[in-house]
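The form predicted on its own is given below as one chain in structure tokens.
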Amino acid sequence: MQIAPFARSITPELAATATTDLERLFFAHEGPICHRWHHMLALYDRVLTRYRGTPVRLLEIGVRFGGSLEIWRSFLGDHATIHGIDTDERCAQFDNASHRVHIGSQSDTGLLDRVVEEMGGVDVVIDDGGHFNVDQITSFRHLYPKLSETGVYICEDTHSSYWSRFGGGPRKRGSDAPADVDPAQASFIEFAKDHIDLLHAWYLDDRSFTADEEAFVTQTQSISFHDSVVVFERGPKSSPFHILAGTQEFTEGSGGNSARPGIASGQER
């Protein structure tokens, strides 16, 4: 298998597959240099439309041409906040007026902390910085607490989980120990399968949590994974509980017995 190779430019043939907003604004963008898989503007149309035309507040880390900047512009409208972090000095040319631009590391807590504060806020992050898997989940224990009750963090490129280059490789948990993760030396993905389980926490039995995974436990609606792409969805969520609807058990003489529907005879949720 092969990765396909990078299309420098937009052909009419690709312009014309084009089946959301966002990949036509995409693919009619001039000005700054925006790049993306193409496989990730769907995803993104999906995921964000729901912020068009309201008072969104995103923050993307990694800023490059500044070409993604304005291209969220575009697609979330004149009431969004946009500001955008970058390690390159030279990013700061596109700080105006349409989106802030901050120079530094994505590490930096501090620099995270200004950045939001100055924003009011956060609702959407999108992480598309170095890639490095130590400065992803960096990013990400520190900014997802912050988002909004209903906010959406996309890490981007996690391709570079697998790489050594960045600090990844298949199933990098970085440590010897099956059941732990080593935030300091595990690949993104593997942080975010550990998440997984917490998805799940209702159901673990002689589990004991932290209060930043109790956090994330009743705050987190759903977490998907993309090819390169791994999104988490925030929002209020309380001890589940199962319900029966209907009056109806077996028919007098229908041979079974009268356990309830959905619940073996004997055995109770």
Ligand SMILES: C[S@@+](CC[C@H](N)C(=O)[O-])C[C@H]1O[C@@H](n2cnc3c(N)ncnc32)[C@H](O)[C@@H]1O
Contents of the next structure:
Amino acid sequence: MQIAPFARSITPELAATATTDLERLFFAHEGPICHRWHHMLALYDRVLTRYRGTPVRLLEIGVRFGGSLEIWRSFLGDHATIHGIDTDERCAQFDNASHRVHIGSQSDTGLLDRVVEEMGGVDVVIDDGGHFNVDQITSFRHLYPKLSETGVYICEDTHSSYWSRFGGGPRKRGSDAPADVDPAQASFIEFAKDHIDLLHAWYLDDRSFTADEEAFVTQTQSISFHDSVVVFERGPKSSPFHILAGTQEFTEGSGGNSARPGIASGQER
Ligand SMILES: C[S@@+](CC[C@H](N)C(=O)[O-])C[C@H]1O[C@@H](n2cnc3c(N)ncnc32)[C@H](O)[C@@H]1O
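Pass me the form predicted in complex with the named molecule as well; I've looked at the form predicted on its own already.
Full assembly next; the chain just shown is listed first.
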């Protein structure tokens, strides 16, 4: 597989490929720089479109030059509450009436608490901060339970899960269960993969869950993995069940394995 150089500039040809509003806004943006992987724009458009024009509360970890916060404002509209966090004190200059900027680390859980409180809650978190796995896991653990009931958590640039200089490494699992993971010993991708088991917790025979794991099980609808992005979508989840619509099974004499019972009698799927 050949990998082309990663960096490209916006050309009219590239801009002409836009199929979503977020891509169009990004390509037309002027002023403070926003820096994103091209393929993430269409994904974010899809995941965040439902919040446009609503009083959504979005927190972006990683402000850099402030351009991203400006684009979120254009995309989400006037009713959105938009906050950013960055360790770089120079980012304080981007604190304005449109979006608040807080200086500090995404691993400072006290800061995260204060920011969420000031925001009056949080519906969307985008972690585009330092990309160190330990910070990504720490922020996720602290912020995910604070998301509103149907909120979205996006962890970006998870290719750092494969880079040792960011504390990653292939299959760096750290532990067998998400609750036991030492954030300094695991990659975010492996930590996220472990959560796939929690989506299926209902079907496991003998496994006990911690209170945090159980909360994840009953409050998460989906996890989706993309190139360098993991998206967690929250939503109340209760014990799954399956149902039948209609009443007819095979017609008499149609052959087949008659020893196998029909499903109308309530057999497992
Ligand atoms: C990739 S840039 C953010 C880009 C921005 N979101 C955009 O789209 O243009 C990452 C930013 O995260 C900040 N950062 C690094 N470590 C951090 C940490 N532990 N907590 C919060 N921000 C951090 C850096 O100072 C840098 O400005």
